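The chain that follows stands alone, in the form predicted on its own, written as structure tokens.
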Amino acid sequence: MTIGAACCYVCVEHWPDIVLRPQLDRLTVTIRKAYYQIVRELLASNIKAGTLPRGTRLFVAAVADRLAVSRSPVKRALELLAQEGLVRQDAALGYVVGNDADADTGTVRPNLHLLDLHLPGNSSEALVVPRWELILGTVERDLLHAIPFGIYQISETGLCDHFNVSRTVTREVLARLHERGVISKDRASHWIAGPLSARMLDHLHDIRQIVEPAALGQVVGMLVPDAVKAMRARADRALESGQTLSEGELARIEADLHETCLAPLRNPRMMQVVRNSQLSFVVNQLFATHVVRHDETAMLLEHRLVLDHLAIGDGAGAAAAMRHHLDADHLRTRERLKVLAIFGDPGQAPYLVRLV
């Protein structure tokens, strides 16, 4: 079963108990198989395959980080590990890879992040998805086209029902919804989103102004030519035909220059702090969509000219082509702000409750 990453509802007879993400567009489900089947799962295969070699140290809590899992399933895998005789249990070592006729060989605790483990994908990120990850991003995307329009109030019932899932998986999502900024409590501890204001919007360019140039011009050695040439060529393909962009070709041309760019950042709290500041995206999205498609003329000018500099190398004028297409967008932004905010609310999430 494949859930699209656009798709707004999730509603299965038995959720899944873990995610597998071998691509960052897609989500494929496995169902059936709690965390602690999967976890013992890999173990297992990477400790017969000799990627987790005897004497290796597994402790639970390093284990978990490794796969990005709570402990509980990790500690429970581990144990089957064990009674298999896979792994040992060592009071003072936590569990250590071999059977008892193993104990004198000699024990290391090594990084397990450095360790070339057998993972689905061949992927060194995270191995699975929680479940409030399955939905954070959907929920997210609900939130943010509607605090336009006004201020709600998020229904934690409304939420559980319509997503289908536990009281602890909601408060997570509003928890890592919380630390992004997107939501906060009122002095009655209502969830509340909104209201989305020009200041709000200054304060976001704030950042960008600082963070997406300097971003830009770490990975200007780490660019393909040939994807900025593809980049390049869209712009200019865009520019020539003098039709209003589709909302996908506009898309497109967003994310080349403001993700796909900046795609070979090392630094990912670098890069959510980037993603993070980038509301503009969803004002020109629903200004697009519900007033009117607007000449996109002055942003494909401003991008060309970004992609110009990052094609021969140069960092400084790429990020200073950043810069400057930043400022121009953040005005057609504020201006498309005040237009949407004549117009009604198009239509909310049915966990959302509008209070202005």
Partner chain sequence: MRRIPPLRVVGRSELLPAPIREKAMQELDFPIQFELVDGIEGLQRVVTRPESFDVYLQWHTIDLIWTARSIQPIDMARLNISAEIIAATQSQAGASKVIDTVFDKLFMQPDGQLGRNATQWLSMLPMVHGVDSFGYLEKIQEALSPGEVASWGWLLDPRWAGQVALVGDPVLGIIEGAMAVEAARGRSFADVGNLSVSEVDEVVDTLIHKKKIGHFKGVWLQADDAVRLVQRGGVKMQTIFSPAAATLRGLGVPIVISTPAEGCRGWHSDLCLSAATTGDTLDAAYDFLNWCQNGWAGACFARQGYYATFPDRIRAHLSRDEWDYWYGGIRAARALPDPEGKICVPKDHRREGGSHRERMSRARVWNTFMDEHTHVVRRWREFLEA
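Follow the form predicted on its own with the form predicted together with the partner chain, if you could.
Lone chain follows.
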């Protein structure tokens, strides 16, 4: 893992992103690095790049404040950097950048906030996202892609081993998945995921059918006209080609309407509800994986209708067209779920134990 990749992991929090973006879809996050490692790499790269100049005094508290992390990983990172010779420990001065006291023309103790460090993400984001957040999206994706094929027990030990994280982290992840209704506890107090039932799809559809059209109605004025035009053109091309959509094309077209268009939404709670209700993506994606000649004509026509309303700034029309699309899509998803039932298990994450 490079430090730069850490900002991607923040996105992993939201499973629809994972589902929709093929490049992230194949991402398997195995966290082998602790916070102190991330801090160590970050400091090392800034020292090598010169953004942390020789002679800079690094006090644990000041570094922790600058990077918005707690002190202990900073302390450990500095110890390591000292062993590696990138910083030296000075009895009086704490840690100083550079390993040769004689070469220094003098040490400075700058306000670290004035230094233009190379940091991943934007400065207002925490440098190190909580570890449960790093793996939550991956675990959720693994579960959602498994439950159309059965009922699974989640091995907590397996989860710790697979991601190389502590029990505290996995408990946090499981608690959040429980909150979202993805997993539940059985009588023996094991964490269980699945089955993905038609009933579950019905329940989510009831919510989505209310919230997503309303959300779309709110963003109408905020969309970039050219972007909407490009989405419309993509749907048109797919219709004209008459070919079966590839998984990538399908993901792209779904993301256009159900993710990109909604991105300007200013209400994060509403966004969360919409995202949590978009489970049909998983079924449609798995269907496209298993069934060679899946026909998406109806979906494309419905998308185009919504986009046409968006293009002329007709919020009410877009919401109505979206409701129609979601209803039709729901019926398709239910039918497709039945087809998935005839396929065996496509292989699942090592921490999932199939029960049924």
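Residue numbers count along the first chain shown, from 1. Under this definition, the rigid core comprises the largest set of C-alpha atoms superposing within 1.5 Å between the forms. If you're wondering where the values come from, they're calculated on a predicted model, not measured in any experiment.
Taking the rigid core as the reference frame, tell me whether residue 299 has a CA displacement of 2 angstroms or more between the two forms. The answer is no, as the C-alpha of residue 299 shifts between the two forms by less than 2 Å after core alignment.
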